Amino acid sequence: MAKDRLAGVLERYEAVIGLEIHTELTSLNSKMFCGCPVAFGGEPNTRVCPVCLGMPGALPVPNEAAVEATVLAGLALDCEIAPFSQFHRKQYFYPDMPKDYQISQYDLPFCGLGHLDIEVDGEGAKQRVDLDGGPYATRIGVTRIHLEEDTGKMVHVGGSEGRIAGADHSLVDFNRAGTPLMELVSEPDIRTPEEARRFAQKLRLIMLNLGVSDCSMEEGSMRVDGNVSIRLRGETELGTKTEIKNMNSFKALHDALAFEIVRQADVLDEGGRIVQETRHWDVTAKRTSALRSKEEAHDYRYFPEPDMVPFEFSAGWIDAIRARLPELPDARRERFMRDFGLSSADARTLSEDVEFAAFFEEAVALAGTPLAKPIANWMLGDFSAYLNAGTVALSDAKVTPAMLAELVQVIDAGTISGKQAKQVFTEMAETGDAPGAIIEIRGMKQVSDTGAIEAAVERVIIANPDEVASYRAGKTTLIGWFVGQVMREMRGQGNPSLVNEILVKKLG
């Protein structure tokens, strides 16, 4: 319902949205300040030590790789890297933090003042630019990226299906506590739920390309909180914001923001006022609900972490990290368009996934650049349908880049027709056999011998005098029927283009 009403609300109100995105650095082998392994799940409280359990006298040692990964992410988002930064203690008392404070960063984060460009089409376009549902691009500022340690996980049991309000008791699993956690805070530049979704999706792609995290929202290694307020269009003063939590998918992010925008509009339209609070997104009910009130500012009593010295990054060290930047999705898309002549949409789809892009480029390298477009068509069509239908991971697919390159080559050479190629592909995907072997075994090799085709055409013409007369009398649409008869005569192995060409000549 909120999604249906959103467009009408955004005609009168402007939404102001900022995101806080936490990304666990799951690609690292150890936690932020100790040597305990980083992994999802497992028996509770089995990946812990005195440091991540906050035992007296245990001293933290910062994970160098986590610092480098955070700076790498900042460089990917065109952030300024602080030459001087440090960790702080963030004081708060909650059972998921065994030390009663979290080692985080306060006023001296590693990265700041970056941006991320997103492209949006459809929903929300009218609210951003003078277009009616058309595509547009916009730049979203990145306020900061800082590094901290993750908290433990609370498990509320008993009562009303484990909900906090009805739980009999709570348990704590500290396996996650101390995991390197990178937090990105965006500027309040986002204006629609769709922009928020595109921002989070693109950030995830970048992190995957950097190889710093698996970014699994289902497992909690990427978590998104949204801050949203609304104001009448034309106004400049910000409205009272609410923070939304428990958005564990991109769809949930979109739907929660859409609901909250409509809810706030209803409150204001009825003469009420928005209360600054944290709200919980209920996926089942598809609505937000008040979780806890929020003061104007938290007093976390930050102070510099006394057990660690500040960080000083030299220009040479930052340049060395910059040299590790891989080709990012936007640059890869531009290259695919430039070098392979692909459309913007096809290049975007192929470039977004690192493995998919590598598969495509390997196939093109084997088949030759002139066949890049056909390879792209197969990958975005039949190959993607095969992966999606069987939920097959690309790494587990029986079709290899070499096989796809060979298939496109035999089609280009006229060895088999496009229709036969689909049959060959289906068998490739099922058996893992190469196209040439399948064509040979099934006797599918296309006949391009003009003499053989002419003989078959003559037989069809002699056998069907009435149809020949109709064609010559002006019913030229019969050409397709004649092609079918010749192909049947040749057991499907005639070259269709040659068959058509010779038929037109003979019938004329």
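Throughout, rigid core stands for the largest set of C-alpha atoms superposing within 1.5 Å between the two forms. Positions refer to the first chain, counted from 1. Source: prediction; values computed, not measured. Compared with the form predicted in complex with the partner chain:
Remark: the rigid domain rotation between these two forms, smaller part against larger, is 7°, computed from C-alpha superpositions.
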Given for the second form:
Amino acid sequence: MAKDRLAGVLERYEAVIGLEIHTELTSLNSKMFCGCPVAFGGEPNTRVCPVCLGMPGALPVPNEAAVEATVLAGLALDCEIAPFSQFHRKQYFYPDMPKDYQISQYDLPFCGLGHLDIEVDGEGAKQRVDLDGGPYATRIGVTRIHLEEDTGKMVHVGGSEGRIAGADHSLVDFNRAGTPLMELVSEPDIRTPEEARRFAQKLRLIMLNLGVSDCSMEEGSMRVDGNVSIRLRGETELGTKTEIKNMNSFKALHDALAFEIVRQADVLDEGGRIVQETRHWDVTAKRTSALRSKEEAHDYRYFPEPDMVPFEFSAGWIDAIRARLPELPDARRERFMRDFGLSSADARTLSEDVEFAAFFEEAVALAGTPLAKPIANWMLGDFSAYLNAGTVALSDAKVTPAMLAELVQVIDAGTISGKQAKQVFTEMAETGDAPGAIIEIRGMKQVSDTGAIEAAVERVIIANPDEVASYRAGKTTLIGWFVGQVMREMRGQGNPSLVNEILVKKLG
Amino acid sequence: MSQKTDLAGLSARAIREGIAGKRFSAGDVVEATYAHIDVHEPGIHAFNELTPDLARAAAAHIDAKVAAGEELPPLAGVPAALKDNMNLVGTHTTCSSRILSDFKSPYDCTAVRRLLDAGALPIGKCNMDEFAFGSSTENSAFGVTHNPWDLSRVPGGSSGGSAAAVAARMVTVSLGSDTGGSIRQPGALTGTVAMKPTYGRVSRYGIVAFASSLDQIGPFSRSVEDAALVLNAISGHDDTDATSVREPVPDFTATLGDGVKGLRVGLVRDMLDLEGCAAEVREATEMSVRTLESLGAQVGEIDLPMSQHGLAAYYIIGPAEASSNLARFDGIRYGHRVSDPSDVVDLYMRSRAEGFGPETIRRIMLGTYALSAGYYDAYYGTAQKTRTLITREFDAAFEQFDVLVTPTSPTVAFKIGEKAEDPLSMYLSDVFTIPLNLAGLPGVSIPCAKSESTGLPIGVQIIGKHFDEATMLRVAAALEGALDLDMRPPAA
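Output block for the form predicted in complex with the partner chain, input the form predicted on its own:
Starting with the chain above, the whole complex follows.
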């Protein structure tokens, strides 16, 4: 398999990868050039109007919120924001494109050079055979970010798997047509499939934090294409590249690039040459296949969109957008480490998701900073497990920050044991009842009254003379058995550490 | 109503006052209009479609206002015709093209909506050169329109139907669109007042685009005052057209009577001397300027040598944008589609080949070529630079003058078929009007004389500064008043 052979290939060849990532601005209220709502799916051709259907005489009016979202994304990636930019028409005929040209950007995109820092650890880090195999960080350049309109969707009827090959006829759904689409082009700074995956994942996190898109690769609101070439290690000339499409998950992105690198190496090793072409990733067959070669490439006849005036962004306007930049995951992670003493790994997991991070911070605010660590542990442990097991969205969970804060507080106060706390959490997650109420109803209050514990200990000692003798003869490992007996005597409500302490004293 | 046809010659103001004063009703106007059309339309063919149901409904609305004693809107009861590239729900919008022959408007053009909201009655949709490509209305898929002054001659184009309908008194006003002269040139050839406003003054939303950076909607009328009333109605910013501007819109009728005393009027000398400009046209233009001088204007002369390159630049930029704007007529969503396509490329190619006429195909070819990789800089890039230079030349001229004067068309109306086989000669019809579209300037053509040899009307073009249609119309009104021509054609 390609994956198994990747390491060997990368010993001899260096891969050069650049990504083109399309992100639909799904959080906006309206399409790029008209007032139709932005949403996924729906009854075909119901979210359309004369503008997004390309009716004769209809005109596009740019959605300012989409322009702002693109500039915001550019600022988040330290891009240069163009003082002067404009839309161009990219012209080619295709039935899913109502005007038979796409309003896009050409030589004057909104955002120019920027960068994104990624971290690679675990197994994937070993793909960098030129490094030591351990975790590393690297900076990937961003060439540009521009804005364009999405196309409609073709539905091919009568063929296999909805592909056009063998289809009898095709239908077009224009619901998606005109959805604001942001395209990011990376520099060819990526060297391994793992780096490509990390880049795409990190970009997704940032877009989610900016609140501009739901970035669903499954629904196509985030689409990643890759340009990949290989060259012998030490070579400085670039090899011929291929473009890979249809990578509909992060795993697909990784596996498709890995396959393609190995495929190219095989071609070169056999004395062949790489053909510049677009290749399609088949997730079932786990291979790429040629879609079309660049020799048949269109002349897009780009020219400035005459239906709109160019954009001139003042420094003041750009600063106002910059002021809207939220705290991004990297900054939040550092703050969590600094303010709450969390480990880098814990802080990263907690900081990535905006809602998850906000939940954590709210719980910490209620419980107090000293309890930040146990809150983090709960969130990364039982709470995450619960959410993942039931695929429950955080916003749908019955557990609130206040409930989690209360839970860690009662544990800290010794009111319940850690074991009881797990029961309380499970019940809390299922019912939405507060920890206090659950403890009350279940009679779970932990007994820390030394008199009651001493009485129970006495009863256990009297009832089990043989074990007491063994213990006193040196078999001190029996202490656990005694604790269990006492806890049973107390219906589980004894404070375990006090029970232990008193037992040791009485037995000794 | 006893004197039905008498209503046909009335001005917009007289119609509104007549209805308000209950001398006749808006319903009377509609019936008189269609009666007049019945007489003259067979010989002229100004219309692709008549819309009596819409007109009667609009008239009933006006008459209800009269009955209720309500204030009437400024164009109440005024019969209006629309070029057949403007969308109006309840009508077909064909652009005189086979490819759109069955196309029903799914929405309203903003300028049309504003005209109707001002009380005008939608009488019908007018013939035109297919997609506005032409200067004679001969490039219509539905037959040529005849000039009411001489039915063997063209009315000009591309808005020939809109011009002929007004000239023949079948409607009081009409809307046309002007990309390189398509309002002003037919205005000159039919003896009507024909105006292209400043680019951005009137929304383009809903007019089927020819060249987006050049197209502008404007009125035909039989008086400068009526033109000003229509401009009042259709001007102003529109949220659905990103190139429409937020300039304030004055009442263009308010200053019509202010005269030209002290205004600086520049005669563009080198345009008069252009080869191909008929002597009678040159003389009529010079006479018009002398008339303005006699009214108190300060007259001077200026050369605009860069504007002579306008035609060349226009025949790059116009077709380039058109080739893109017309891509959408692909047979997929609407319009003509072949019945038996073998695949999608076959569907595209044959639907378009069957649907478009020869001039349309010629423009698409020209524009596609001009935008192609390797040619873009030499053609489109150079044309855009020329456009900038022409704009600057006008800007400089307007430091010396308040308005500029040129002929509108180098000749009077020519015979049907005379230039049909010679596109370059046809293109020259717009040599005086094109520079304004490239510079975005407003221009109005008004009749200034009749040819001594043929009796056909001759037009003069008055050019204003950006967004200063008011001064331009003021000069036009002064000239109109001084010349006091009878511009009723034989077929009216």
